[in-house]
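As a starting point, one isolated chain is supplied in structure tokens, in the form predicted alone.
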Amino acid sequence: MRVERLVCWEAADAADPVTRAAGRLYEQTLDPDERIPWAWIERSLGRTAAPGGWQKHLLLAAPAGKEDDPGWLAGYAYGAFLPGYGGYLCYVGVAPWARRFGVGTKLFGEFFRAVRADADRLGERLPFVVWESHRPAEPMTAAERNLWAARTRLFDRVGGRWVEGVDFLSPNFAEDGGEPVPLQVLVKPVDRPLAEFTPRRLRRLVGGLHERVYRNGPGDALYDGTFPPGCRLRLVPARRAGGADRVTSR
């Protein structure tokens, strides 16, 4: 199979068959404990953000000429510009048939452009774009290690850096009161140079993710557990996350 050109666009109608296909792909590509209900994402489509509110985007990708065919949906990305904070890419997924065609790279690039436009429209800077990814627990299988390595190579290609020194404790969306889900935090500096992302600034960035997205603050178990005593944060190449550059044979 060859894909000559990928097209990305913003979904605006929850009833559109391609948007519904994105919901199915979302549930196939993310574990239940990592994802919010798809209905929450659907409710954001086609709505104008409240003043100071999240500027949300659901981006879809398909080969050129196949944009109306749910069977050709290649991937999705969902996230937002958070005024006064930065860009936050919540979820990215690629259909199994579309892997190795650059879909993930295309979606990241389109999302970066979308939140840049949001910041410009609101007269703000875009200091960074942040996202999380779930690293499989050790011991990883060969397939899990290879998939994680492929993800971190993608993060490298799009300019992401890994926040070493912290496991971000996210709520378990599959089970109330379930064990927190430890996530790795990735950051793409945009309007701030890499040198400005000092350990103190990174702690504010990760703490802001808890506060702005998950409504956790100092004194909450997930917030405090993310910052154990003595942790020191720094930005390093994404491929170093968990030794992701060591690819094993299948």
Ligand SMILES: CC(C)(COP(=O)(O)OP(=O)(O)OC[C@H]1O[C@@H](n2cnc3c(N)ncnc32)[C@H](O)[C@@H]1OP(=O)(O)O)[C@@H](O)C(=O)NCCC(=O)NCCS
Second form
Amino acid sequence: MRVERLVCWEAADAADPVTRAAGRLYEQTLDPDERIPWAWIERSLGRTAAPGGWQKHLLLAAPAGKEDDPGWLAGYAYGAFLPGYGGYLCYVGVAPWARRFGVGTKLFGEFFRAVRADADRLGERLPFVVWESHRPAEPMTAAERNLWAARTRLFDRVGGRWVEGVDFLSPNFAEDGGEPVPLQVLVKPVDRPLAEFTPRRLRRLVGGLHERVYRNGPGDALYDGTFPPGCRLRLVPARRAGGADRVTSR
Ligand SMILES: CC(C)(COP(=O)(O)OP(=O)(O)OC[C@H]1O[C@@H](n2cnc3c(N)ncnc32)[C@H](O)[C@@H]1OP(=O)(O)O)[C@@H](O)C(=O)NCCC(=O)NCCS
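Switch from the form predicted alone to the form predicted together with the ligand and give that structure.
The complete assembly is shown below, putting the previous chain first.
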């Protein structure tokens, strides 16, 4: 399969067999504590966003001519434009058979285009696109190291930078009252130049992620735990988040 033969489109119907295949792929590609229930994503499909609300997108990818065949679903990406904040990519996953063909890169690119269009339509800027990713704890198994390398290489390729200096404490979706899941935060500067992502601005951006996405604010344990005293945030190349320099052979 060649990259130029790949097609991306926006899913609008939860009952479509290809959308259902995306749900299965979602559950296979992400750990339970990293993901919300698929039903929450399904619910947003085909709906018009409330004014000021999240402009949500579920993007699917397949080889050209195979768009109607659930067996050929190559990958998905789900995220939103959050008015007054920026783009937020929640999840991306590629079917094991379709990996390393540029599907992940293509899905990121399509998502960037979708949130750019939202911002333009709403007369807003798109200062950045942000996403989080779970870095396995050390010592990593070979499989964990490979996956983390794949993630950071992909993030680098799409212009993402790692917010060094912070572990974003997110709720554990697998277990009520479970341990918080520490995530790494990645940012792609878009309308705002890289130099403007100062430590203070980055702190506002990461705090905004808590407030806008997880409904946590100062005084909440997850919010306060994300910003221990003395933490200083800065944007560095995504590969510095570890793993990408220790890639096994292709
Ligand atoms: C991470 C993932 C999305 C990558 O998708 P993909 O379609 O294989 O990525 P691409 O083909 O677009 O490759 C992008 C870059 O990553 C590199 N890469 C991909 N898989 C890799 C691997 N296993 N090891 C090392 N590098 C890898 C590619 O070589 C490319 O880098 P390069 O252009 O510098 O060579 C895919 O492995 C996946 O779905 N994993 C499970 C779910 C997941 O981790 N989702 C991300 C959550 S944040």
